[in-house]
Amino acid sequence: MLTEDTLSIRQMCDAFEVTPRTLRFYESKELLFPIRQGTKRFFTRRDRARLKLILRGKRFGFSLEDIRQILDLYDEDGSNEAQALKTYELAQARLAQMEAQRAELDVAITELRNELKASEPMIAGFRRAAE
């Protein structure tokens, strides 16, 4: 059960810079499965590996359902082909979404810069009038 390899909730929070609430949330979503002793939770190496993947997935903008699908494909026997293929597929889709968002942002930034530049003479006139 408990070994030197398990971490308390506080140790997990410190190691991964997350809050206890975050860990409990991921546990409630059945993404983490800590050992419970009364009200205490102890996290195994497997939980730490899963949390690392969860946080990386969230940073890339994957949904919790996407992350769950990836985690559920883990094969303890060592063949993680299905997991790698699913991860690659989801990552390609997410990258396409991010690139589309970036293109939209680039257009919006250019338009906003043009609006600001067009407004500069009017703003300068207001400032001169206020002097």
Given for the second form:
Number of protein chains: 2
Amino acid sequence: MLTEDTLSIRQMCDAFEVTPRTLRFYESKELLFPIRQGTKRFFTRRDRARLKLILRGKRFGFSLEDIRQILDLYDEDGSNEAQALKTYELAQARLAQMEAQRAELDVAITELRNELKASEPMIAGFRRAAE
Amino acid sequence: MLTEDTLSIRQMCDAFEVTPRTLRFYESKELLFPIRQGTKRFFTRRDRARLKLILRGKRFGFSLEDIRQILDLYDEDGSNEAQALKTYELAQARLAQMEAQRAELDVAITELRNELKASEPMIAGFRRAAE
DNA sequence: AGAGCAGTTTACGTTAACGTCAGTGTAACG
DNA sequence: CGTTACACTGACGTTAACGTAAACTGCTCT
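With the form predicted alone done, generate the form predicted in complex with the DNA in the same format.
Full complex below, order starting with the chain above.
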């Protein structure tokens, strides 16, 4: 109970600067698995580790669904071989996706950087379009 | 008239690789102003210039609303230095965002790559065992 | 006249990640 | 026992940028 290494929903919110709604939402999406005593939630250190990774993933712009799948990597439940292999392949696919995304971003950055360096073309471009 | 320098909606779609729905949507959002003859639309060279910028803006990650505002600025008063500056600053801010995003993406890629390296031996073991 | 396009309007559907009530419960404080 | 403080469960609302389906209208060719 109180002596356990768990946090109430409010403590959890304060610790990670998220709303209760967010934590409940993550639970509904099977990203977190707080202990349910009666109706209340108690978040374990495992939940905290997962939330930390969830928030980091979000900062990187990944969807919650992506994150949920990646989280299984960190879970390390090596009990099931087929599952491990599957998550490994998922991670590989995800990595390829990320690298593609980065490549696109690089192109866009380079382009925009050139526009800014030239400074005038883009502005002039908008002028022409509006005449 | 037919001799005018305009394109039908289909010609416009083919030229820019967008759908009719997209062009109608942009018109409803006041990003484009095709001539309406009866019920049909005819896109002028001005529409084409604007669409070109709209698509470029989208590649840079600007929202349609951002783009509309920028285009409108020059509609009302094409020769305002302050407005040009505002556009420039918007682009700069967006570039900074993209660069930050890229940096974070790099970190994520590296981390995920490490995870994959770490689990490779285990996976290899499973593969051998599965033969 | 009929078929067959191309184009049009209207309007509901989609996805993500929660926000925002509304109504109910529970536990502790005074 | 009443009030305050939190927590819980639905469930509808929100934003962006279109997709998609339904039901026309208008032309042209045969």
